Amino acid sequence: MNILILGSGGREHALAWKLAQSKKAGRIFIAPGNAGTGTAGTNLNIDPEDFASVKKAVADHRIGMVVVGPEAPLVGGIHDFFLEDEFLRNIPVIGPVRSAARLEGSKDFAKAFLTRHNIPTAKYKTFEKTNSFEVESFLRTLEPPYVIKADGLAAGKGVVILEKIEDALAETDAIINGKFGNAGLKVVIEQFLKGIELSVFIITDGKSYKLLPEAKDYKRVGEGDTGLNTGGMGAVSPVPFAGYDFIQKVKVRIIDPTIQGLRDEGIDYKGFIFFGLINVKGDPYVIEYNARLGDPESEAVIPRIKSDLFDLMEGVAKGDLEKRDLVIDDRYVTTVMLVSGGYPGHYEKGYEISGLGNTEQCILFHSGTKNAGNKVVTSGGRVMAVSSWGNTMNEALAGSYSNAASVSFRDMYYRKDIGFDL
């Protein structure tokens, strides 16, 4: 069966790399892909949010399954587009329908869902222009710092944590008055939870689920978790503090009621769910849901899946996921992200990447790269993830860092302290 993967980042390269290993998979196509995905399949110059072009690619390349990497096409309703199209409706899409993708697409919907189903999360309240006069009184019921979130998708920039009530009021006002366009028509303000974060992932056919390896990622650009937020500077899997007892709490208190809640509300969810969690004194709380796999967590999680990932996706499509096998590698995988100097602010593109053939016993998952003639050049802020296995976290990190030092491009930067807090 030919497979089309939508997206262009490290997550999509990891998916393509893994799916290409399946004996059941035919040709792999990635739209639009990057220089790395082109080594695992065929790149197609298509915007994943241009559904008509996606349909044409499905027809042209006899695609039998579509795997959606990023959130925007899911929130935009690509799965619904397939279901409503006579030609496409029998082609399975791995990724939820629009009503289910609201778990990521609307923070207000997600918080209300969590509350309805008694799933542990921070105290919150949603505001829009009509009740914005109540913002200050609600903020005064909370201890600083204050967590301010634009309701919709804001390219990873819609969440801020502020120490001063004056700043929280100003930020809320700016969002409600158009800072993020339609994504900020509503603002969620919530209690700050103090603890250590991690990401937990499942794949589900809407009835049963398989628990994938957990990971911890590092969002801040600077060492010691300082500086601006990024799309992710690295990740570690497994997470040392997330032992059996903690993960059992996650399953019983969070995952099981999420799946049951979706079923109770008549929402047919097929695909991945990312649970952004925080460990508060040994108890898990939900910070956010995502309707897809994370990045860079995928570059640490997917290499730990020993079984056939296509077989699991086929189980989602056929509704018999419960019968499929999931085998996890016990070893650690760590990933270190190589980024363009200046990221997440202004950075230059088009620099040649050298040393790609000098790495050993690791995988380079490309993110912001493209081919330029016979060269591979930078084309984004997060350029490449260096993923390595190890029997311990430090052994895996040693592999990631020694291989990161073998690759170079102008103004290259990476954090040298991934896993420092574990």
Contents of the next structure:
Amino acid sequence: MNILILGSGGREHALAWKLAQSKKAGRIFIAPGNAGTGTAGTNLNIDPEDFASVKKAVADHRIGMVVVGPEAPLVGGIHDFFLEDEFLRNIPVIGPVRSAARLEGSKDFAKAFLTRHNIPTAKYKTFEKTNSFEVESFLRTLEPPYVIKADGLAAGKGVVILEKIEDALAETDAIINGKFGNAGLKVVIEQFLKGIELSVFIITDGKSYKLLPEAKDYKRVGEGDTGLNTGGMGAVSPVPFAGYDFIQKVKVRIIDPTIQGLRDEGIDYKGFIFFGLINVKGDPYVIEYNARLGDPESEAVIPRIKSDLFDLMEGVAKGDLEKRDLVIDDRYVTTVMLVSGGYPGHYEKGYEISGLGNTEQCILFHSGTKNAGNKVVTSGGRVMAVSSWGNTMNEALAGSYSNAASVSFRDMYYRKDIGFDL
Ligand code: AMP
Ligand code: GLY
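Okay, that was the form predicted on its own. Show me the form predicted in complex with ligand AMP next.
So here's everything in the complex, that chain up top.
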């Protein structure tokens, strides 16, 4: 069966790399993909949010399954578009329908869902123009710092953490008044939770689920977790502090009630759920839900899946995931993201990447790369993720770092301290 993967980052390269190994998979197409995905399958120059073009690609390439990488097409309703279309109706989409993607697309929806189902999360309240006069009194019930979140998708820039109540008031006001356009007509203000974060992933057919490997992501650009937030500078899997007892708590307190909650609300969830969690003194709390896999977490998580990922996706499509096998590699996988100098601020693109053939015992998952003639050049802030295996975290990191040093492009930067806190 031919598969179409939507997206263009390292996560989609990891998905393409893994699905291409399945004996049951036919040809792999990636839209729009990057220079790396082009080595695992065939890139199609299509915008994943242009559903009419996606439909045409499905027909032209006799696609039998669509795997959605990023959140935007899910929140935009691509799965619903398939279900409502006579020609597309029977083609499975791995990724939830719009009503379920709201778990990621609306922080207010996610917090209300968590609260309805008694799932541990930070105390919160949602504000909009009509109740904005209550913001200050709510802030006074919280201890600083204050966590202020725009309700909708804001390209990862919608969350700020502020020490002073005046700043929190000003930020709330700015968001309510359109700082993020429609993404911010509502604002969620939360209690600040102190702990260490991790990302937990499941794949579900809406009835049962399989727990995928967890990972820790490094979001800040600078070493020691300093500087601006990025899409993610590296990841480690497994997470040493997420032992058996902790993961049991995650299952019982968070994953099971999430699946049950979706069922109770009549939402048929088919795809991945990414639980952004924080470990507060041994107890897990939900910081956020995402309706997809993480990036760069996927570049550490997917290489640890030994079983056929296509078989699991077929289980999602057919609703018999329970009968499918998931075998996980016990070894560590670490990934280090090579980024363009200046990222996440201004950076240049179009620099030639050299040394791609010099790496060994690692996988280079491309993110912001493209082909230019017979060269591979940079085309984004996050350029590629260097993933390596090891029996210990340090062994895996040594592989990621020695291979990172084999690749080069002008102004290349990467964090040298991934895993420093574990
Ligand atoms: P989100 O987009 O909701 O994941 O928030 C972005 C980042 O802000 C998270 O990864 C956390 O580092 C931080 N954050 C969000 N909510 C909280 C909270 N309630 N307490 C502490 N940190 C938070
Ligand atoms: N690495 C975090 C994310 O994918 O949202």
